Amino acid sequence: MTTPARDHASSPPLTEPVEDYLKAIYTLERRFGAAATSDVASALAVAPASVTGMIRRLASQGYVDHVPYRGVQLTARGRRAALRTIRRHRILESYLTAVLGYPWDRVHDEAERLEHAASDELIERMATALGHPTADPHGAPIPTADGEVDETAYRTLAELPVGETARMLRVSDKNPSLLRYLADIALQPGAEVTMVARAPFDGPITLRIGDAEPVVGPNLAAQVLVESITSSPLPVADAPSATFPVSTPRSRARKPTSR
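May I have the structure of the chain above on its own, in the form predicted on its own?
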């Protein structure tokens, strides 16, 4: 398999906007099977007309295919490029937390800026220094240098049956307030959480995490991916090899405030 580094070396460096587009299309394609122009525009906060022009450019360069009435899908070349950028982002987040002491709620924006400038050599040196982690501080799988990534689908905490215990696996890195709150109630990758009660009509959800029983909203629970404790062990549940600092819990039983 051609590695992202070799593919990069044989082609002109991608611009920052192109890398951002390919990342967004990859994420949307994983969720919906294809990326609609409107969804790409929303994800990148750009005008739909700008997306249309960029999609034509990416298609002409062999990075995407346009499926009429459905959306855009990455080609094999586009997928390699997207995963290369995602690898840089997640290695950078891991390094910032494990080595430089950044809390997990502050690394996303830093990694967004650095991912476009960091060389492949620097990223691989960081990965080696970290012991080649398989997941970032938020539990997201880190693509390998060969462009392989664990794309296993997991259920959300909101889907956990009452009485069942699961292991928290992953949460998005894009909402600092959410990440701070999850750290506050000790709901982080690797934590064991039990569904104690669920109020009807999309009411609040009561969890048990250690000795605390925090109450969260269904919207929050829907953003947290989990795996049943009785399932086979998961690589991402092991977390990266390094230890990632997070905010010190202040009140494990505090109810969430409105966001």
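Since we've got the form predicted on its own here, give me the form predicted together with the DNA too.
Chain only, nothing else included.
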């Protein structure tokens, strides 16, 4: 009875670097099936050798599984921690934008630091003040307090067939100047965008957004996620958007811990 009931209390609080590593691994694992050392390194702007060192520590504490030379994957415990930080990040971005008038190209850096300092209470107060939003200002889904997230994979604007109209859903929050440009042409989450024309050989893409017809490059279009408006998302059967080790070979095949 005197033994402090440790239950499944998440042990000592995670440090800022640890939380950032777990977030990065989560994202890379989603994209490639497993996170490569060098990808983590460049995501966090540290040397690859530093990543190896941190991975050893994370593995020893049960946050990741590591197969040397083959990458890391989060354990359930690691995924829980990553989603917690991601929730905080996205609630913070939402709050800063909606309540304090931050422009959407400047919230990311702020949230990147605050996510480690804010208490659960603060995050939940902000979420409540906002009416429990489900997406951040860039359209990224906000995990619930108990670790659920919508992981649907959407199409990019670059893939939208000519003549079709879609709803803009999401864009990466990491590139401020891209975000400013998107705001300029009103290509923001919720906006309706029509594919007017696409020049061949990765040429310029003409869109219609409201009354304007901006012309953008294929790089930009490839970074914007959209959802078809003209037809419902998937008329096909129920494709369960294969989650874990099933690496979707998307231009870059990765190694999903084949023992």
